[in-house]
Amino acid sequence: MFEILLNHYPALAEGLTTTLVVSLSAIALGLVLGVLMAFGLMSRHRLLAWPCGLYRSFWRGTPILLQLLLVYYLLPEVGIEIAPIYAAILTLTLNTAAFQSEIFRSGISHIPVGQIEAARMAGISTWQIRKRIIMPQVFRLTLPPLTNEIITILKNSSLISVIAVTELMRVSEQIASRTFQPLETYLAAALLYLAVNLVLARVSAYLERRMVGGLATE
């Protein structure tokens, strides 16, 4: 496994960098959109609550590989043409931003209704209200399920190597073809994995001390 690591390095990092990549970017772009999406299933117009509730159920209903293969080879039918990386950060995009609107949803249920009438009884607005009340607290309460969620993106980004894209699973594909050491060639992926998770699950236990060191200040 060490060998195969000290030996394969540069093509692993690059296939790690791609996974990193396309995993943040996604998260990154599933928050925004996630954040949204938690306030349409949360309204009081079932023109706006429906339709994000059946966005959610797609995405959260039906398995991933499937949809990076729809999103893929549909976009093209449709008349636009896509890279397959770009495709890939495209459908965990769109798939993270399902989950984020259920964990946000429930952190925004959490937040005590006497805040918002208080807030809306001082003339502040709809959206100072989200932005300075509750979505502050929302990230405190939701911390841990969002890395939860992180680490299932980084885990399901390993799928995109269906449609071509040369992350670290398929790179760690490609060497063990070539050096016919497939079990010393995926511990090794494993490990890389296991090293970034390890690491993203740390920076999140340090933020909620600090989140919850700040609470306690105030």
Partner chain sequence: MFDITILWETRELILQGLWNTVWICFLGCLLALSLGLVLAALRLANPRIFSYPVACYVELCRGIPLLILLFLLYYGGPSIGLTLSASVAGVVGIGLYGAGYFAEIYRGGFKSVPKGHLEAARMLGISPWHVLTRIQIPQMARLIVPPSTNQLIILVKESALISIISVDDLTKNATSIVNQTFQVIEPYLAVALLYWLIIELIARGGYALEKRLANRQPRPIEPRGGTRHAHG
The other form holds:
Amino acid sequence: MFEILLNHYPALAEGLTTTLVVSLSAIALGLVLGVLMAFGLMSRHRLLAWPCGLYRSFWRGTPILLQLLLVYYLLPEVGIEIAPIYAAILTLTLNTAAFQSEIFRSGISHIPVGQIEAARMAGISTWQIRKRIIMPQVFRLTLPPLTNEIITILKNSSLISVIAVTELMRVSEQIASRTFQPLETYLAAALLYLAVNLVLARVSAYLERRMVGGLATE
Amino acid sequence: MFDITILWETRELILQGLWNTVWICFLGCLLALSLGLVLAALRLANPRIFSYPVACYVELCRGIPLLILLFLLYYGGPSIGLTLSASVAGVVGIGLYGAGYFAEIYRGGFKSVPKGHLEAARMLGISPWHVLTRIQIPQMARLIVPPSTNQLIILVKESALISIISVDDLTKNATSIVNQTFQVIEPYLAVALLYWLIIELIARGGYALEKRLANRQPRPIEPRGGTRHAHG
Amino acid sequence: MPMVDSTTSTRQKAIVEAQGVSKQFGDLEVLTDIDFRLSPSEVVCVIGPSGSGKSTLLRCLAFLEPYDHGSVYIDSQLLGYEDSGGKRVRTSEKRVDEVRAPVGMVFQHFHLWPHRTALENVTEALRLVNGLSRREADEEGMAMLEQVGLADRAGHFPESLSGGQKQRVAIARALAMKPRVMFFDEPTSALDPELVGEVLEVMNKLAADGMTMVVVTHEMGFAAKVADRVIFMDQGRVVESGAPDKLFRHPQSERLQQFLNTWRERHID
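Show the same protein again, this time as the form predicted together with the partner chain rather than the form predicted alone.
Starting with the chain above, the whole complex follows.
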């Protein structure tokens, strides 16, 4: 296992980088979409809330592999030719946006109504309330489920290997077929995934501790 | 545009995929539920010995993609003399992977029964065994139903990964149909609908079970901390 | 350590006796060298500021917290430990149950089991421990609920009862096992002020019927009226004890004077 790590260090590192780039871009893009959709879900306007709900149901209710295949095969059908890696980022983004919208919706609903009423009575506008009062608190409240989501996306990014994106999983497959040491190779890959996820969990726990009490508003 | 005749012509492939997904998920989830229970029970029975190993196991499940686990079992297994068919590797993979999550769910349930409830029982002379079976388990049962349902749904969705180790499940057969007919939307949407149906059934079942348990107590106790986040 | 069966005449009369009991939580000593005797039909109230160790003392007397040093006897039987080749070892849970069988306990937060009705809360132990049939247990349980004035709430689940009603059910649950001593751990502290009365009334009646009781409480009025003896604790030690009259009118120690003054300031407005 360690032999594999040492001998194929550059390829594995490259694969891991791709894994991280794909996952983290999807998380970041999904965050923007997810926050917007969370307000959509909570909107009083049916025409806004209903499509958001449907979107959330579909992307949360079907296997992500199926979603990936659908996006990958469908894009060329409608005349969009993009590299597999972008199809992968697109799918992961659309998927995580649905999950993040639900995380943020739940986080927002946990903020006492009194705070929002107090801000409104002070004449602060709706968007200012969202930006300066709701969201800073929501990020603290949702840090644990958000960390879970990041880890989930990192793990799920392994399946984009099926559309030939050379991320960590795909690189391991290539090494395994070349060295005829599948057990050692996949164990090495497992170790890398585990290490990244453990670091993520630690960073998140650290941030959570830091954020308790004094919380920067900007 | 949506050509439903394709689905009728390929119904055998779809039904075969459905059957494989269903039985593999069923056995995999059963394994996950029972192995998880064993892990949680070990940890409860002797925390000094088992706390650390079980916690490590849970971390492994959380930190390693199921796909890697499936590849380890299916492709890596033979090099240590463990040759599994793809379906069996699927069952074992889902079972081992889910067990870590269920062990945590059970533990959370146990921890959320207030200690005072147990002390009150002990002060009446009720034996530790009866405290477990009559006070602890009935109370935790209803707490763990929602997160367990959630986790089962995640496992069903993740089961799509067994198509990658060549099990003819819903996802693999849908892809075969796509490749045969060059129609993308129909097979994938049909299969998505079938997954959704299975998931809906589990959700309904969980909800019914929760309500049945709740009949013994009008409103649920608020579980401490949120349920783990669902994904698939 | 005194031997278990070195029964002296004084010990025979005590239902509960503690000798030199100490308890530490980590580095913090919460009980220091406590001596305590409880005679049949005696009502003892334990008062003191929060953190004084009074609840911990009660929990040690019930062995819900294992004490570190000293001995607790119930009916002259050592509770929680036994002599094994000159060394003191923990007894089995079963033995703990046997020794503390004469003790009933009522908790600050009631600890009714939420998945059982009021009646089932009372009958659970009757069936599991005393082996009564369902009918016998139900009959017995109803009698207990009647005693605390809650027969009409038998089928209710705890969450639809008020705090005062919950505590009365908890008292009935403890009484059902026919204890000879009742421990009350701040039984009214978690109640809204207007619900305190109904619980104290039940306890009053119990005391009048000759029940032996140890009550950890902040209710000075109850202590003054019902207690035969009041114990004032502070920082894990018994600072003063005696008849309520003497203690409340002529406190000897400065700490008790202070404690009573603070209490009066807060309650005479």
